[in-house]
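Heads up, the chain below is alone and in the form predicted on its own; it's given as C-alpha cells.
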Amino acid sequence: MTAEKAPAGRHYLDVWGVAKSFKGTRVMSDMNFRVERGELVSLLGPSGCGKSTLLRIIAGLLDADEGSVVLDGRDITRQPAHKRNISVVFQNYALFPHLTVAENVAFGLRARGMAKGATGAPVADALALVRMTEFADRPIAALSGGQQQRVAVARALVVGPDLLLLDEPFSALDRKLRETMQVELKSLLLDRGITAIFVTHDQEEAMGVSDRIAVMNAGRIEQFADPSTLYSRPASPFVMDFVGLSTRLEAVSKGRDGDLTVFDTAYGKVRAQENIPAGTRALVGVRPELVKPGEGENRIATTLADVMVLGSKTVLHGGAGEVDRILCELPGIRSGMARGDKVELGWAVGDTLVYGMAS
C-alpha cells in the first residue's frame, strides 16, 4: 500500500488519495476527505456508495490500497485500529450480553491496561453523560434499544477518543426515539467538542446532526457542504434528488433572452440565470416549497395527480412523465384542490436549478 502524503494544512483529519478494491473491483478512487476539529460530519448516500468503506478505512478496520490517513498531525495509515485512539459505535452496538452496563463501558479501559479498580470513576462519569447511571448494574438484555444506544456511546467516549465514528447508530430505533437520540447525541458531542463522523442513508438524520455533509455516490463525493447549501444549491441532479425532493423537468435550451436563458419543457417555458447554449439538453429543478399556484416568473401548467394533506403541509403532485416530476408544497391544510384539477404553478427565476445533460 502506497501512503501518499496529503498537502500541508491545518485540517484535523486528512484522508488523501485513498483507493480501495474488493476482488478486483475498484469501489473507491482518489478519495479526498477532510474534517476540522470539533466538526460533526455525515457521510450520506445510498447502500453500496462507499460510505461504510470510507469509515472503516479511517477506523483501521480496512486497509486502503492507496493514499493516506492523517489524524491530528499523526499519519495513522498503517497503524492498527487499536492504536489509533478512534472509537466506533456500530449499527448493532456490539455490546457484550454477558456483561453488565458498567462492565461494557469499562471494557475499552480494561483493554488499554487500566486496572479494574481504577475504572469506577471514568465509567461513572461516562454513564452520567448519557443519563444511564441508575442502570450500571443491569444486564444488557434488560435494556431498550435507546438505552443500549446510550451504553454504546458511553463505551465509545470513556476512552477519550481523538475521533468518534458512528455507523448507522440510530437505524434500529423507531422514528420518535431516533429523533430524540439525534438531538441528545448532537448536544453531547458539541458540549464536549468531540470530532465525529456519522454514516447514514437517512437525509433528514444527516441534515439534523451535521455541520457538514458529504453526499456520496458510487465511491466518490458528489458534494461536501453545510446542510443549507446542499439543500438550496445542490451541485448535481443526484444531490438534488437525494437531499430532499424537488420538481425536476427535462428541458432544451432555446438560448438567451436578455440576461436569462429560456428552456422548453413539456409543461411550458422556464427561465434561468445560467448561460446555457441553445440546443443543449438540461434538467431544470426547483424545491417544492418555493412553488406557488398561480404565482412566479416561471409558470408551468399541469393536471393534479394527487393532493396529499400531511398535517403541517399540503403537497400537490402534478401529472408528469416517467422522468419529469412536479411538486408543490404549501403550508397548512389546503382545501379546494383535488385530483384532476388543472393548475398553473410558478416560482421565481432565481430559484431555478439547472444541470446540463449529456446529448
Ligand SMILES: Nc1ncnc2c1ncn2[C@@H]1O[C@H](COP(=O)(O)OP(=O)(O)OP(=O)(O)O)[C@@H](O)[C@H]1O
Contents of the next structure:
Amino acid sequence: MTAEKAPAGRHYLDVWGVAKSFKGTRVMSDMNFRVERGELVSLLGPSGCGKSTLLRIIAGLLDADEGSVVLDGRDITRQPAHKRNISVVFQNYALFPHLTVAENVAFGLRARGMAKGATGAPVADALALVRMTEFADRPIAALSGGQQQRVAVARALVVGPDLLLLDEPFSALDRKLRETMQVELKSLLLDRGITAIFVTHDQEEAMGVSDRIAVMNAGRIEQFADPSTLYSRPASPFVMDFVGLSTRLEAVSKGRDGDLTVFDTAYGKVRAQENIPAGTRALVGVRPELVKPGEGENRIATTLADVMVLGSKTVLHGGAGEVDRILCELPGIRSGMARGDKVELGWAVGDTLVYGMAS
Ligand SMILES: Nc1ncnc2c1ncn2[C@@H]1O[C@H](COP(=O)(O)OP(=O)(O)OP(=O)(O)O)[C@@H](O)[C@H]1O
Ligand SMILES: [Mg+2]
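Beyond the form predicted on its own, can we have the form predicted together with this ligand?
Every chain and every other molecule in the complex is listed next, the one we just looked at coming first.
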C-alpha cells in the first residue's frame, strides 16, 4: 500500500506512520491503517506478521516508537489504554475465573466508577445480546468455550466502546461453533453500528466477517480492500497465495501480440492483458473455479496428480509440486475423472493474474 500521509483525523480511526521495534528489531515501520465509522475490518496474515502488535498499539497496550493513533478526531497516541474507550476481546478471553458471568461483565463498568447497584441493567442488556442471560450467576469455570467467548464479547460491549478490537476471538472454538459465532457477532456489530477490528489468520473467517481486509506480511499491509477485490484482483503474489487457492505458473514474457502479452511457461504459451516487457520473469496465476476442462483461451495439457471429491466441489490437481501446479475446481461431485488422466485445462485471458518479478 502506498504510504501517502493524510492529515490526521479525517478517518474514524487513523493510524499513521507507526513504527515499532522490540529490543532493536524492527517489526513494523511506517504503518498506515485507516478505518471508517461502523466498518468491520480484519487484519489477516501469517503468524508473526504484526497483527497483535498493531492491535495492541491501537488499544494502548503497547507504545508505538513513532507515528500517531487518532480515534474520532482525538489524538490518543499518548493516552493510557483505560482512557481510550476501546474494548479488547483476547484470544484466551482473559475472563476472571473466580467471578460469575455477571460479575465479569460488570467489571469494566465498576472499573469506570459505576456504583455496584447501577450495573444490573446494562449487564442484563449485554448478556441478553449474547444470549447468556440464564448463565448470569454461573462461575466462568463452569462454561463451555463458546459460552466463555460470548461472555468476553458481552464484557467488551457493555461499556459502549468507541472501537472493539478482537484478537483471534474464535481460535479456541471448533469449526461449527466458530462459524455460528462469526455470524452472530457480525450481525450484532452491524445492528449496533459498532466499529470493530478482528485479527485472524483464517482467510475464510476474514472474508466472511469483514467489510474490508488488510492483508499483512512482515509488518506491512500488502493490500487493504473488500473481500471480492482481494480475491479477484490480489495486489501481489503473497496476497494471491494467502487469500484463496490458485494456480501459479512461472513464466517469462515474450512481449506483445496485439493487445495481449504472451508468456512462456512449463506448459507452453499463456496470454494475459497486462503489458509486461519481453524477457521479464513473471508469475502467472488463475483462481481454480475459473479453470475449466476443455474451455478457455489459455489451454494447458496436464496429467491429473489427484482428484479430490469434497462434496460441494471436486478439485482437480494437475502438474506436481507447489510451483506450476494447476488447480481446477468444479461444482458438485464429478465422477469419471481419476488420477493419471490426461486433461486439457483452460481459462479466459481476462481471468489471468500476472505479477512481473524484479530480475
Ligand atoms: N514483547 C515482544 N518482545 C519481542 N518481540 C516481540 C514481542 N511481541 C511481538 N514480538 C515480535 O514481533 C513480531 C510480530 O508479533 P505479533 O505478535 O504482532 O504477530 P502476530 O501477527 O499477532 O502473530 P500470531 O498470528 O502468531 O499471533 C514477531 O516477530 C514477534 O516475535
Ligand atoms: Mg497475534
